[in-house]
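In the block that follows, a single chain appears as structure tokens, in the form predicted alone.
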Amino acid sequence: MAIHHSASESKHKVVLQPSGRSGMVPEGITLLEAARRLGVGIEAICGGRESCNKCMVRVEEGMFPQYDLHSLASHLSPPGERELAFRRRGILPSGYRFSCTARVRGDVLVTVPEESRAQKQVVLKQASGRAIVVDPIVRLHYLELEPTRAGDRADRQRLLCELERRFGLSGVEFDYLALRELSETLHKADGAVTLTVWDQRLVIRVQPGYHEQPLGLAVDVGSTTLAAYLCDLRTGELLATATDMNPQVTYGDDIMSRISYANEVASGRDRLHGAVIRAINQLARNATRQVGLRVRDIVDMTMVGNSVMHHLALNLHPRSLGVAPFIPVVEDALDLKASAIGLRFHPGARLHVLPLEAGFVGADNVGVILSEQPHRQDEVMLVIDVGTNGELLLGNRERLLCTSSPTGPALEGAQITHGMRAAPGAIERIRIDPETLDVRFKVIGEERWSDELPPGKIQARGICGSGIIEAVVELFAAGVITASGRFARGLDTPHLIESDGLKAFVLVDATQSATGSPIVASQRDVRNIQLAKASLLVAAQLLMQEWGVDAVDRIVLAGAFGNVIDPAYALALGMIPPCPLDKITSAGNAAGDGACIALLNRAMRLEAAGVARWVEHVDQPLADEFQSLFMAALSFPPIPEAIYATRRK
């Protein structure tokens, strides 16, 4: 006797491109459900209500021998009235279907376009072209509840049941503040709401009607500079960037002075904490204003910073970081409510703080690892995050070492006579003629060199980190200062003056200055640059000694300052170990990039936690050994001929 199968028991082959996933699925299920069963995520904020138009896929027609499949548009259920309305309005292109309503009736091959994929890819860095998968920990889900009737369950239970039915999320709870908003929001929107769900388990926001743009903020808390990156958590798009000086510099230029302030001044820790939180809140306001949004729209944030900045931002006392063995209060990653530390975003917004490594090597260095991926390379990489507290990584997939360097703020323009942050009007490039000692320079915001402009139009305001480094190298190359860093004796030039009792070289005369006073590089400035560059070089040498290599395959200069310094000048200064110029690259603010990666991809938070415990921390050696290395590193090395050629550009 023949056995007849019902239509509901029939199965058809579904192939999803470009992933290549395929399998047999029951007749009658939607393409959206078929994709989920085959492990392909398709964006569907509305959960099948035909409201969000985010789940569209393209139906491919014809024979596909490699899959033994004949695909036809008629192998899907016909479009309904709402889908046809989207097509008439030009929102749904010809050949496309909404996967949430198209039901499988035969074998079919469909292409899921990039914009419809739940896990999109975005290019994080234009220079490297590195793409990351967008899979945030926060997602939006649109739901519509029918009007309440006698015998219905409570609003919360009905929403949670609908959330599980449409999106497969079970065991979800409500944050209290979201629960408090629930009744009024449902009433205002006639039962149509968008839930913001954190980690597939906590509703942190309830919005009336349909919404599709959750906002996240990634923040790098540097000792001298703060940087905030506003991102669309659904698309991965970087919407706006905002930067400012860290207001804690008022209480101390470097991390040790801030530890001292927290220890010695009544309410010092609270003052330092309050200053940086107010600044982050202002950065968030600045970033959201740029794109016409509100700070209250921010629902997730990641934060990185060195160990001291990490503690002060969290209002944890940094006293234990000021004495050996430099043990932090907490080193693992933290998940908190953003409001717990005073951040004024949405009341339910979450904060993820990346883990620390050891000592002064903090969450910012973990961010650098996520960004530059040295632990996934075969080459031996040296990554130097140049800042007030320099942090260095050396290694590859076999072994990764880290250390910190008390560089000081000179490389970022502080502790320099006319130093300033990299802002419009700051000198960023300098060339000195070795014969005449005439100076030409470029300021930020002006593409032309100073000798191409009338004096009154130049208006230099000061000199930033890259400018003072080039000035020191140019002075050495021109014979104005010696390898020891002292001004050469017997020079007869009007450029050489006395400033505050010290010898100084006039880089910009009064007619070219916005202040009406000359801008100089003094003997103290040269010395501060020597101290900073020697500190970085010795730290790199210690890591290489521990690893057992005399040279590295590649050097990456990270940090806001590392992005603007010319690698040729870093070599000429003796700030980094010898390396071919074409193997030295700039990574920009890699710590900030790492914070963005953790914001946009939840799996990267787990990777950060693992690599933070895997990397080996190398302590600075005993005082006598360090002192001998440091004194040798103070001198300027001979400038190679190849760098002379670069200087003339």
Second form
2 protein chains.
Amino acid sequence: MAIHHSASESKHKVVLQPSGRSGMVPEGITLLEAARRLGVGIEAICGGRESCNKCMVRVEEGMFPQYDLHSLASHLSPPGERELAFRRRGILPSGYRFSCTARVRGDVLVTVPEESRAQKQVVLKQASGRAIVVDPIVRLHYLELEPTRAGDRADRQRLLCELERRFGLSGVEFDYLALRELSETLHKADGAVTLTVWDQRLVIRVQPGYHEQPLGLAVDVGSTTLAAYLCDLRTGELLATATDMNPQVTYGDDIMSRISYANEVASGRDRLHGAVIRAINQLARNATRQVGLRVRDIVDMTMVGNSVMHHLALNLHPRSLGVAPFIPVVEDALDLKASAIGLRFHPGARLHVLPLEAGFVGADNVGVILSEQPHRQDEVMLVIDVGTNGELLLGNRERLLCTSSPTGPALEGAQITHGMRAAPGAIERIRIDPETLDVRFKVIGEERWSDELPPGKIQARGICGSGIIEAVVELFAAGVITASGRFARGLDTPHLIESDGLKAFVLVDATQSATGSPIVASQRDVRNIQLAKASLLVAAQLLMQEWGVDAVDRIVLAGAFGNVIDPAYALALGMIPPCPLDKITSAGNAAGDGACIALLNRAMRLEAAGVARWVEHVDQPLADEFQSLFMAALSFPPIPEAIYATRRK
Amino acid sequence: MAIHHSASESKHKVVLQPSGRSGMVPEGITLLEAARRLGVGIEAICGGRESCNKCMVRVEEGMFPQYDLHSLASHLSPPGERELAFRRRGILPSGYRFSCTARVRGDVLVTVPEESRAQKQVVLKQASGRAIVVDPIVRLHYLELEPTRAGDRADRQRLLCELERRFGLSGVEFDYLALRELSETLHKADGAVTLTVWDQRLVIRVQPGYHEQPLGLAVDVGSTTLAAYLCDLRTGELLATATDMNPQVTYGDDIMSRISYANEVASGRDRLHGAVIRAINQLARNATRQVGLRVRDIVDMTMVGNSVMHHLALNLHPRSLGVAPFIPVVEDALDLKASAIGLRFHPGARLHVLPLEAGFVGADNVGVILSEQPHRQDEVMLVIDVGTNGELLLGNRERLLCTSSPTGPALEGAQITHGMRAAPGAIERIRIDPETLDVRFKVIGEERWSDELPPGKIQARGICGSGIIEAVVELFAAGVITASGRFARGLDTPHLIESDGLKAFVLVDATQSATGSPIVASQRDVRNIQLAKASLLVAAQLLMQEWGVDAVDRIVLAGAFGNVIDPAYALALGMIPPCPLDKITSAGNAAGDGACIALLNRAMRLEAAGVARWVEHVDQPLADEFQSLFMAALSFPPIPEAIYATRRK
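Could you drop in the structure for the form predicted in complex with a further copy of the same chain? We only have the form predicted alone so far.
The complete assembly is shown below, putting the previous chain first.
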């Protein structure tokens, strides 16, 4: 492209800030077109109809010797009627122009504000705070058709011609239901309609008049927890989050029991499928209701989940995932209509299901990769997605390994005597004085610790995953339990009671409990936590062995639960391999973040497809080898210094 | 391609009869592959699995000096286990081989029987008897997968690899529902499945085991009559036909009244849509039941109909078709899932809707073009599709014009005092003695005329379209009515009675009537026939005027009703422009034939798309001009000699 100053009268220099891109463009083209030619995408839903108010740019006045040009607003064509109306209403500030109608008449310097860029940057609000470029696969286009005359082509064809003329989209098709909307809409709307176009090739919705907020939903289908993120697909903004239990837990706690249910019970698979779809529909209603929007405006969804959750959500039989060699029905990414699996958004809404990796390592882990990007790093990173089915990644840009671990739900507070979900009233932090064995704790929803408040002020309802982990570590550090996990013999303290024939330690007495009964950690609870943490540790060790490393550079704890666990306690529990404490971070629900990333950026869907086939799956070893690794992983490591530090808090 | 004899030891000459195609092929390739390279497609559902028995060819023995080769069966690899089993069971005759497994070891001469060809010729059974090549868009492919091993790709991917390896199909996708069938089927079928593939790119069905009969349904949605043709998509055989009234007649006799109903009545459009879809589902059930097959095996459907029937069947609002400039919502051909509009065939079944031309000239007329091929002729042909909404074509390979005519249902026996559908008991032929005014007639379902049977033997139930046309012509020829259509004055005959205050001629007295009341032709009946025939004649005259011809070379009467009308009577009625009697033919339901052609031959769908955009629509003239043409067209022309000839029969 010629970007030198030219003497030709028919060309002018255009400089775009903040990118600094510049070049010569022909007299009379719009700033929108000039920016496109210089490689800067400006958003324009209405394609030059002066309706959408999205393409405004600031025109800089004065001399700009550094750019060798003298920019004046008069170097642009004057504003038209509609543009002036926007200015009078105060929507278009002084000094700004619609780039879709301002035509280049001389040299100009314009600034393209972030909100006018076709590909905006947004920062995901979750823990990681990573920035992504908003470039969704669904875009809105506003069109106005002239009244029909004899010899005109059909409505559909006229819209497609206009779509090509104004937005350069060719070869676009209509979804059948969009055709029906068209036949109902065009007449009422006097020819002014907003088309929702998927992948620049399929019209999935026709709305009367002007619209600018397509909604998208990213859904993480966990074995125990469902999470849905409602996004504005134009701005990339996270509008609302909704989470709930996966109702499939009624039919079995973990993935193997769900497979059995699907195999053995008549229409068991349909029931599992129906339950999770109803729950996702409910999450969508909750999320849209929070912000006063309509489920019907959701036009795109992405979904992640482990292989079994993936199959059940799609109503594919998980039978072959339950027996070696664990071959799924489909592993590649899928694009389908959301309605095909019973989701009740807009009837034309699309669904993108991220690809599976292998075995039980599913689309949720692909989401984690999108979010954590281990394949783009030099450091050898271990990512542990802590969930009922734990999934682990190890590697860097050279090689990436994955495996899964049947952790079970104990680390999420299930299968624990007084376990509960991470909800208000749940104990999430706990400290035990090694001298007195007195217990201090903190519950979700209250900033202060129990000893900072009058006795009985806190009513604890139960203990969540991070709470029980800290409790087990503290019991070990205080000598109440041994390195093998047994309650120490001969300990004489009123905290120790007998409960259902098992020894149990009273964490919270009846006066501070919402149920009126003490909240305890029993011998069985300690055992369940040991089994779960050993399962994760063995999986990490297997990956390290396969990769050929003794230690990792960095550990990321992912999963909704990984977000709240204190890295020092994870280390003290022996749930993760040794690593400097400052190299252990939490990534929040990285799988959910990955689903959001794929929702907001179409290219990331391709990246997901590529990396899913590149990552190598490491199988669990044969029973004997596994057994000995597992036995060793059950016990607790020596208490790290960090724990003493945290207890002095 | 080198087809000369080569000295190379690694090549052999293969000659294929009856085409005579020949060439050198490498040692060791199968006869199937050799034929493909020589441009002869051989059918093979199983792709070399020796299961489908479709690819058999006859191997000729002996010396063939004319081909410069010496063919012996030993010049092929010996038969394998499965092939020998087929021979023992008598399915594979002596001298025949499976071309998918017989490998070329020397020069051979083989005959490919018609039934083994990939593209068979079939003759449509309707009146025209035209032959078409069977090359459907849906094909079956039988595959066998090996048991899974560790590291295998997902089921879907393994099937797609096999589909590419055995049948050369690449880039194929799975319909979501086919994926579900796959997850339910593969396990039960031990890896042996038949895939139904649409357009070489979409798997729409997965069946366990071997299958070879995909069903297709061609449907003509007429304003008054629905017709469905059930075909075997592999052989092209017409298996069954089913027809019924269009239940939309309850909501209005003609297309304008249906548009009004859709416009004015709440959910009127949904009701019209639902009625016709239920009727098509019923026709499909009837047709499959006739031959002991299942509706669930229908995997493809084509549909034709005028513009309003087209919109209502697709549940698109016909509003804009009711007001100038009569722009449809969509005019191009549509490919969708049959289930999208409520058709209950196989859930993955496809629907191809032929394109509209313009105005009311719809996909039914495109069907007529496919069937009658006026665009491939030198003769200037006038095709009149006689229906409630008449559609006319005029032209040849140079130029093709179309228009429509609001004929009304009178010519089909509706809006006639004793009119009825063409069903058993309906008078279809009638003769009136000009001397005595005695009436002879023939009813559907009885070969003999009324005067060849004892009095009272025939019980006529009413009069159908062809009967009423003949009655009107005969009444005119006998002088009972004048050229202007009025009953002649002063006629004294007991046949003439007064009925509802109108003059009426008794065609059949009470003794020969199934109802016990006479069957008459009233003054209003004559008027209704005049209005309908004038409407068709004016439309034909308009096209001739636009084309610039005074006479046409050939007239084709199409439509289920066009099939039974006697050309001599059509001419005598003045329903068609003058033309030598031997140049007037009936084409049966040409629209339905066209739907069958598009069902059986994929290339014809493209031809339909092209011709639909090429044909020119001639608008009806302004009211004044139309009025004078119409008035002139109402009266009857002089009785042609042919009528006297037919009366002497």
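Take the two forms, superpose them, and find the largest set of C-alpha atoms that agree within 1.5 Å; that set is the rigid core. Residue numbers count along the first chain shown, from 1. If you're wondering where the values come from, they're calculated on a predicted model, not measured in any experiment.
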Original post:
If we fit on the core, is the Cα of residue 38 displaced 2 Å or more between the two forms?
Top reply: yes
Original post:
Taking the rigid core as reference, does residue 455 move its C-alpha 2 Å or further between the two forms?
Top reply: yes
Original post:
Does residue 632 count as moved between the two forms, where moved means a C-alpha shift of 2 angstroms or more after fitting the rigid core?
Top reply: no
Subject >> Distance moved by the residue 16 C-alpha between the two forms (core-aligned, Å) >> reply: 2.5
